[in-house]
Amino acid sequence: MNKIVFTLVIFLAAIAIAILVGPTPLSPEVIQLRLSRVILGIVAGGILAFCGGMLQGLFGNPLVEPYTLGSASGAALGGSIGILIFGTISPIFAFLGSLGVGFFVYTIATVEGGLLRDRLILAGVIMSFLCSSLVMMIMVMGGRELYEILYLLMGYLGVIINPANRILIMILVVISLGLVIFLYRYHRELDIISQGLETAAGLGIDIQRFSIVVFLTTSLLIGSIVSIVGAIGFVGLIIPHVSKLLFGPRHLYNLPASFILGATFLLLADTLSRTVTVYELPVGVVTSLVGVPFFIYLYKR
């Protein structure tokens, strides 16, 4: 109970800090803009961390996150194509990019009708590098400013919610939260799979079907997030481990805790990104500065 209270207090404190702290004096307009950032930060950080927890539980690999399976990079590639065509990130193109790369990775990892989980991870990493290179090439050849590439690849919560995009963002948020609830229903299956694939198969879990459902659903979620705020790395890697340390290995508890902690982490990272320098940094720069040492620590272990 103390851990739950502590987590909620930190979460509320992060919201207050994100609203009140910044280089610009407070005014009704500034507060409205920061509230938009808070909403996007909660949704994006929560979903990224939740998806990371789902994928790590499914593959039994502590280094798995949406980036390592290619979903985030595929969505960024689709979003960059949308920028060239429409002048802004297109949610539809980001969705298609995430699903397209996800399907391609799944095809590579499938051998004789079976899905090889280790091969899926390797294929995802390779596709992430390829998509990032294609994004850079497309944006440079298209004559776009380099800062647009950085914000697309590293993430940006300063999206202004206005009458033109409010309905679309609300639809994406509602659909994404619905998919989170859908995936959370499988917390028992994740607990069983963590005991071993043979045990899970013996208890009647169809590992192949379950892997496909989780992989495709998380690809949809990542596509929706990247289409709004760009690709933000390492949230899905770091936070699930922190959640497990605090709340234990049972996914009944650590998945919702990952959502709250992910939102908290991204709100604090965004606050730091817009206050540490004169020019606002992409929020992914801050998450990477924290995530890379953590990744090295996990890899050494």
The other form holds:
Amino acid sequence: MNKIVFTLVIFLAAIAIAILVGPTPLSPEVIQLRLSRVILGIVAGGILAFCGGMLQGLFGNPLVEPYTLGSASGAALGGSIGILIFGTISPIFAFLGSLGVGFFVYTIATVEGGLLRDRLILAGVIMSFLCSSLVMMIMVMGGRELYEILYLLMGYLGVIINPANRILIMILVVISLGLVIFLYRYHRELDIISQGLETAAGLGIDIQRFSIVVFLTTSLLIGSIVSIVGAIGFVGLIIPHVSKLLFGPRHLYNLPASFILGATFLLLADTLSRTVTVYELPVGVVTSLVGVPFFIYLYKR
Amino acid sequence: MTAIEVKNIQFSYNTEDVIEDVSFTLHQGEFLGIIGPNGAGKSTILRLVCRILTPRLGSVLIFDKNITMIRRKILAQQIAFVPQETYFALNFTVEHILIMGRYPYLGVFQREGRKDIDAVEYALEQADVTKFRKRPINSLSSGERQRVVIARALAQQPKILLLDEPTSHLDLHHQFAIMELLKKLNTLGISIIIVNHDLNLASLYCQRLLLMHEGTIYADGTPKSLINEKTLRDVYGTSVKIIRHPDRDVPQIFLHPQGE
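Having seen the form predicted on its own, the form predicted together with its partner chain:
Below, the chain from earlier opens the complete complex, with every other chain and molecule after it.
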């Protein structure tokens, strides 16, 4: 019980810090700007960690993370192409990129007998490499837009919300939160799958259908997040582990905890990223720099 | 009454046929053992019966209903499967593992109710694992873990229990305890199919045996009618000596080392 209270207190504190702390003095405009960052931070951090927990559970593999299955790299590629054409970040291109690559990975992993789970991971990793090379190529060709692509690759919460993309971002956020609730209903299935696929099938879980539903839904989620804030690393890999250390193996508890902890972590990392140096660092740099020592400490404890 | 009817099933992994035209029935209340050499298709049969695998041809009926017509969760209320080895990637407590056995009865977002708790308590007691209930599963020995897995299957309140080599790599005490537990469950009315490599155990505990050989049923009958020196030499390619068990009228098998 006190763990839950503690987690929520830290979460609220992180929100307060993210709004109050910064180099510029507080004014209504600054608060509004930071508020939009906070909302994006909660949604992105929460969903990345939640999806990480889902996928680690589905594949029974602690090294799987949201980006393993390729949809994030697809978003980065789509976004880069968008930057090359329009000279500015366009979420639609990133989203289409992630859908395209996610679908491609799915096609590679499907044979006539159905979806092969091991192949899904392999196909995702391979497609990620392909997308990275293509992004590098675009970076070399693009020249001027290098800076923006870098932020797309490393993550950036300070997306300027202008009238043109406000509605799109709001729709993506609402749909994403809906999909999270949709996925959360599978907490029991994930508990059972941790005991092996045969046990799960014996208890009445249709593994094929379940894997497909979770893969497609998480791909859609990751695609929407990355298309807005870029490919923020580390949160989706590490937070689910922290959540399991604190709240135990039952997904009923550790999935929502992953969401809250992921949101907290990303808010704090973002605050650091915009205060620690004169320039704003990509938030992905900070999540890794701060997260790795913290995680080593937790695991060694 | 017929619990399971398997009709002319065929199954293949890739292109190689593993099961060729197998038919048999399990009557309610029976304790059936499937024996045979490695690769004969014993485990595959169990997986086909509980729909982990789907036959290429033929059909499986549970209480006269084709299993492809039964929803998976409903099927899991009738028939429970205990895999050969369960690996616990996450360290749940014994209690939580048994609660997972209630999955077939629970709707989405439905919480476990009185009936579920009762079923779990009953299973804990029957399998004699109540004393471990709060323990993390990975702190138990393999024999104790196997009892927990059987208890989880009991929490499903199945009418039929399928077990794939439940006593392999267990010590003498745990082998005995598991077989006695299964015998007790059988007398309580649960039909049992067990795949077993230990012919002596199978002969002692099973009422009826299926001897499988190269994807087909080589013989079907009581241990006494089926276990003899000729059959075992034909199927296993090994010559053995067979004598009657000192206390029971069932055959027991002895190997004789070469050179003496």
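Quick caveat: nothing in here was measured; it's all calculated off a predicted structure. Here the rigid core means the biggest group of C-alpha atoms that line up within 1.5 Å when the two forms are laid on top of each other. Positions refer to the first chain, counted from 1.
A13 shows a C-alpha shift below 2 Å between these two forms [criterion: core-superposed Cα displacement of 2 Å].
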